[in-house]
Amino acid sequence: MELLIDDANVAEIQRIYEFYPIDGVTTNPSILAKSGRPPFEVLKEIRSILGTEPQLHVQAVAGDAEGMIEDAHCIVKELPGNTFVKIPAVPEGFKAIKQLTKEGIRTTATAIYTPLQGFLAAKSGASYAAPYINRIDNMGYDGIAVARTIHDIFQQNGLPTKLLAASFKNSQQVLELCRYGVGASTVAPAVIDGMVNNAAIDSAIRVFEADFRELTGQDSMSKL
């Protein structure tokens, strides 16, 4: 499974990206809108610390499908790389997902809440499709339930697309997704620090750390 962060604030970004194995970088409008810089701006930022290779979603804004074509022209040539347009899986979004795969250039589906959507964004051309775990939960819905179905129906009916899991409340739901083997999932930084944030882990490590002083004098192998 591929791991992504859910974020555009780029001290954070450059702090996981330093110490995780981190695949790329998700946006949205929302998030963006949270660091109250231009946009294009951070996201060059957001760039810059990822290099070429990594990859980095950057969503469409306009409502109909020739203005969502025309915002992705621009974000794949402000943002050269390694760059995905992310586009609404709705009738227009579908649309444009169409043509857009139809010039090369590869997008992610999301705002996705069912199954349903998932298999229509992939069978329109879409690269990834990103449902939101957390957000179909407070509808009353199972959210890995329903990311299992998709990543069920990509694979039973041979579309290329991936699952792209967003919107996490907590490490245990991405443990889930990635036992059950999903193409990828995005997870904010703070998620991503759960994962291994563990008093148990924290006591063992000073325990090591005391014995080696108590036995060497020293408090690294180098130094012997």
Given for the second form:
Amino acid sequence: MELLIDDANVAEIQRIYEFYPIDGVTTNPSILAKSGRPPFEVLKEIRSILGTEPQLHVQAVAGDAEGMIEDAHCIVKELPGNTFVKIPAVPEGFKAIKQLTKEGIRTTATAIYTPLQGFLAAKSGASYAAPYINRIDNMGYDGIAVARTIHDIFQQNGLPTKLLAASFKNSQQVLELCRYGVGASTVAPAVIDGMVNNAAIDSAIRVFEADFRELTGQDSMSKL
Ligand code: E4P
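Write the structure block of the form predicted together with erythose-4-phosphate for the protein whose form predicted on its own appears above.
Entire complex below, previous chain first.
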């Protein structure tokens, strides 16, 4: 499972990218709004942190297919590299995804709440399809089950689209999809930190350090 950062806070992206095995960054208009900065200024900074190879997913904001296609052209021109254009999985979006696929522009279908949205996005040619795990849970449905069903639909129908699960609120949700072997998950920095935030882990490491210091008087093998 690929692991991406779902955020536009440049300092947080830099920190998470330095310490964790990260495949890219996803943003949406609400995430960009939180930064309070001009969108392309932030996105270019994120691209410069990542370099050209890791993925950067940026959302088109226009409401109709023609506008989404224009947004996509602008996004890939301004942000060269391994960039994906996020397009909502609605009829105007499917039309845009079909056209962009013909042009060789890679897309991530977003705002997915149901398996059939995922199916139609994949048939339209999307590279990734992003179901919103926690938002689905909050509607009283099972976000993990929806994501698994979409993953199964892709497998059973020989569709090359990958699942890009989004909207996580805890590490258990990430674990469930990792165990299922979905294509990718995009996760906010605090939830990524939560994946290894465990007092037992910290305590085990402190004991190893203390034992080594008692044995050698040193805190590093390189000082022996
Ligand atoms: C990613 O594609 C989504 O836009 C994002 O993960 C939604 O997350 P939220 O439900 O925490 O806003």
